[in-house]
Amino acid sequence: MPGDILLSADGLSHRYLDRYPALDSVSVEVREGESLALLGANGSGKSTLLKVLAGLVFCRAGSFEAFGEQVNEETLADHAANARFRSRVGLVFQDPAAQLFSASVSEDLQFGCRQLGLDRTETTRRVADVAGMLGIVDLLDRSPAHLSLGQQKRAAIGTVLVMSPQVLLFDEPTAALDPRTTAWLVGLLTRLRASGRTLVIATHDLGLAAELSDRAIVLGEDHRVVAHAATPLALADQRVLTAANLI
């Protein structure tokens, strides 16, 4: 059963460049161990939603909290709690370039670790985990960009991983992948799930909201919330999904 709130939104509004609207007046709340879907056409606002609640956007109405503490710029210009919350929320963008910028597998996966100030023997042993989790130990060595989109799928998943954080954000992590790629992942998630992981994937694959969610928040092609609900209800609420564009 799901736990305490771990995070907490309340009416996020943001707008990009003060004129592209994102989200409007959305609320979120994700329990601990809970496995949430956030459902919506491509452009509803979903990347956004998680790009705020892994403390990359700020949005100009509304508030977000994290583990009881508030978390906006001002918060997270303190070094102590920066580190508070880049320890316990971790983020897979869609798009695998966007964590993978070293000169090998192996250096991104350090990374993360160097950032919460781990020594070089914890280091060493959590990326040797990781990768022999995730069945990259023999592109350690490689360039990620040498790699193939599943490849660098996995290995992006293992800087998120290697910092073992307590929520875990996926955004479209099926996309563009090949059927073997997208089935291991699914099983990966499954796995993560049973493990107590929190999850919230962000997704219009209703069939993987169904496989893998206890809940699932429905948002629209205005940006707001138009469902929220258990996921069997939302699933099966046809005038919902093809108001949100996702049937």
Ligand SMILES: Nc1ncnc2c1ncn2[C@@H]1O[C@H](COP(=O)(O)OP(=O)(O)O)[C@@H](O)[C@H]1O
Second form
Amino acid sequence: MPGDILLSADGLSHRYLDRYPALDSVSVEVREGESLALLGANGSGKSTLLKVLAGLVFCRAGSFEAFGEQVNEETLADHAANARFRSRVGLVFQDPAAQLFSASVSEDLQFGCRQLGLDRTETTRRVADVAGMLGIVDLLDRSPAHLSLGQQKRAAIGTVLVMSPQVLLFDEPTAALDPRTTAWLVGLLTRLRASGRTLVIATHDLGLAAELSDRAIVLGEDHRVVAHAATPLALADQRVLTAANLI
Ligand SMILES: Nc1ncnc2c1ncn2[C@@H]1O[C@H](COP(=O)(O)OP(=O)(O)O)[C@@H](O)[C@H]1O
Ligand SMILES: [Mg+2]
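Structure of the form predicted in complex with the ligand, please, following the form predicted alone?
After this comes the whole thing, all chains and molecules, with the earlier chain placed first.
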């Protein structure tokens, strides 16, 4: 059942400001239709890896290919290649405020559609569809800055879903959410997965990974991949998890 390789990172190493290590020789493939959990303790490099997969951080060493094309600063400088890539991969940041910057939720949702060059009718349709799906129709006219974290989270997910990307990257999706919003989000991710969307979910929550993913990779505190698991539950090797500071 594994599908085509959509994203392929090979030997990625990254240091912020040439000094602070974040990834060391990390290779990972993401296949069509799978849900991959990216496990690791705080600081292991999960967010950095997601940003690389989203074309927001570029590594000094290693290569990253998406949909059969190289992705780097030079290739993304091409407007058409950039638009093609960004319409197919969407990242939901850990902090929803990082992707909400308009005066209203509605404008934030429209923004993604405009980036794709969609016309007004299609934009209106997508915003209504996504707002309905996320239960935020009553928030469309509200200022994102004045919403609760749970409401902001829904809106931030909406800004990505309106673009209907094939690959969805979620950074610590349930972090800091209350139990009801967490349950809602787990339900949403389950539905997205069932609908065939390709998911990469960064988390340090083993239970969440087991519930939402087919397979897992574990980043260690040395920023290397320390384990691959066919299923997150197969991560029974307590030593690996202890060494990775996950249990
Ligand atoms: N913008 C940045 N500048 C400098 N160091 C950073 C930056 N972002 C992350 N780091 C460092 O890179 C390492 C990996 O961070 P990150 O990818 O955020 O890990 P995780 O998401 O697993 O907590 C950490 O040591 C962190 O301090
Ligand atoms: Mg992180």
